[in-house]
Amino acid sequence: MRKRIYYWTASEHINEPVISDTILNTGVKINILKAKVEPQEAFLILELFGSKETIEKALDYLSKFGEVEEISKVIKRDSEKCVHCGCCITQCPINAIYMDEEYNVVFKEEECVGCKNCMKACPFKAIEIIE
């Protein structure tokens, strides 16, 4: 099973090994897709792998040190507005958007983490986030 989450942790836990402790204490595998650490807080996009029970245990553990939010948003491209300019491609932190061999922009919706970077970058407003 795989689950993607947003994770925020407050300043008092920034210098603690929360992610590695989560792995060691729960047995879950964690892939850090994006991390932004500042003195006030840290924001991460995490991908958790394991059984349903292991992932739930990991989410409970992470919740002790910060805020967890499941990622349920995906991108949707309006094919009538999109001109395949590629502005969105460089903004995707996990390469869920790419250009194929025919220079068409392709969205892998199942890979999207809902960060909205592509939506902000699109000059034609051809991308929207759906819940």
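The model shown is predicted, which means the values in this text are computed figures rather than measured ones. Residue numbers count along the first chain shown, from 1. So that the term is clear: the rigid core is the largest set of C-alpha atoms that superpose within 1.5 Å between two forms. Compared with the form predicted in complex with the partner chain:
Superposition on the rigid core between these two forms places the CA atom of residue 29 less than 2 Å from its counterpart. With the core superposed, residue 13 shows a C-alpha displacement below 2 Å between these two forms.
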Given for the second form:
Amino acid sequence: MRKRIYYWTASEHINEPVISDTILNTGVKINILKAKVEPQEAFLILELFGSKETIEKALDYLSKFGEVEEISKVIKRDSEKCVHCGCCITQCPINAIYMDEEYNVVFKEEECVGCKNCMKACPFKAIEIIE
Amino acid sequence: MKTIKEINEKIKKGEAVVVTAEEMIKIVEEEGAKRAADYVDVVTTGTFGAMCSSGVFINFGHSDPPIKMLKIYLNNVEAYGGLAAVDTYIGATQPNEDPDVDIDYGGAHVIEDLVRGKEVELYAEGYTTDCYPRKDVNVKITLDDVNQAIMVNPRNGYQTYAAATNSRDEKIYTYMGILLPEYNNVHYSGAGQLNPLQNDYNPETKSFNTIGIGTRIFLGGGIGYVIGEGTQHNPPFGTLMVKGDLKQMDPKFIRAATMPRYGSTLYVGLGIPIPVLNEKIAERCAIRDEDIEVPIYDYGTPRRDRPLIAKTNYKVLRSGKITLRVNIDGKEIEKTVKTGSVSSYKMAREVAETLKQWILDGKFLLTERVDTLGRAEYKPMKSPITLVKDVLSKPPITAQSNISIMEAAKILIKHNINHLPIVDEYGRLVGIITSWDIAKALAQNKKTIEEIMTRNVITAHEDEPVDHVARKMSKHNISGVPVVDDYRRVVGIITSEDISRLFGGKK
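Show the other one: the form predicted in complex with the partner chain, since we just had the form predicted alone.
Below is the whole assembly, all chains and molecules, this chain first.
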């Protein structure tokens, strides 16, 4: 399975290889979607791959060095504004947007990584990315 | 076989058979065009896309004391002031006067706000005359407050719009949306098998079966008319000039948009009924997405005649991906990329469906055209062009990276230049140094060319328009661009001095 999380590490752990240790210690696979390191803390968006058990172990481990929050929804679309043109579709790097058989533009919200490319491409400003 | 008059009689009695162009495909496939022509009376079409060439004539009524409006702004968007005292035309693509708002709220947005019943601020100035003593006016108005608001769109409803891709190594922002580098997407526009002009076209005569001046249509959710051929009308790339009453329109079918870093535009719902008068008309109304050829052009080439990359059709485009044969870095490769639409097929369907319902309900009767569409003509502007090679005269002065900074400085002084392209043993560009880099080397005690040269060099090509190079220099804040050939060999350099000479007039 796959799980996406926000992760904040406290300042005392910024210089430590927390992510690498998590991988080595639990066997989880991690995709770093976003990382922002500041003097007082580091903020990351991580995508964890593995069995349910592995992911739980990884989350436990990560929690020792910082705060974990599950990402439930990043993308928000105003259905009044959207006309289902499709200007956003080719901008999505992970194919989370597609056109269905009824020509509706569909967002696979659970796959969104919050890159904002679709938001920037929308001629109707119908897309919002929640951070 | 049938006449429009007979069809209208059937509509009035509620007996007319009306189908959308999509439904007609199935009917003709299953029963043949002859039988379809026997019992289908009307085929409805629709399209919903960005129609930049759209706008509204507004008459505000006279103020007291009266004013002759010359400079006119609606919510800070300038409208045309060259009409009579209180008339104006507001165009969809006019940007906002406020540079911070600019294209995010333009003419199209004013039009949508009016249709939505929102208040819009009118500010106008004029010069005073004996009958118009007032200097300026500043009021809030709604669509109800104005006398007429007549939408007149000089070019709408393209028969087929070419698709777009991008050969450059950077993203480009176009009226076809955001085009990714190295042909990484294809964007297209158009309703294809639902498009009004496609369904009414006669390829043999290159004219239209029923659409002409006076054809009653669906425009923006209200009733409108075709008033002639559109600008750039050139079947099989026909266009229409249309008019409609903004006061009847529905904000669902009139939508303001902003193409990112390009400009504002208006998405317009346009639908046309086609009376099925004979078998030939029925047959054409069964045209399918796969029957309509769509060329794909490279928008990365900043020229009027863009290179044709491939020919495809709407069926392939709507599948979501396409395989292209393209040339990247001199190598011919096959590449499968995503396709994305810029217009809305879903809304085009809704237009065709709504128009069908109007006719079935007896609310909308068909009209006989009073004349066919006018002259087809689409030719380029007679405009001068200056290419990079027209400006290049001197042989290029280049150097290799093994020279000393002192030697580089001497070359710059000797030739009175500021830019020195650094090349390898074959003359291929590897970097550039400027007089500024040498000053910096002195200040920072750098020793070698390698340490101070810029490696990521912005270049130009001999066949590139100078205007494009000027834009590149301004965008990247640089003052000189080496000109290279297909093998990246330096053939010259073009500098801001060369470009200012073009404008300054000294050769």
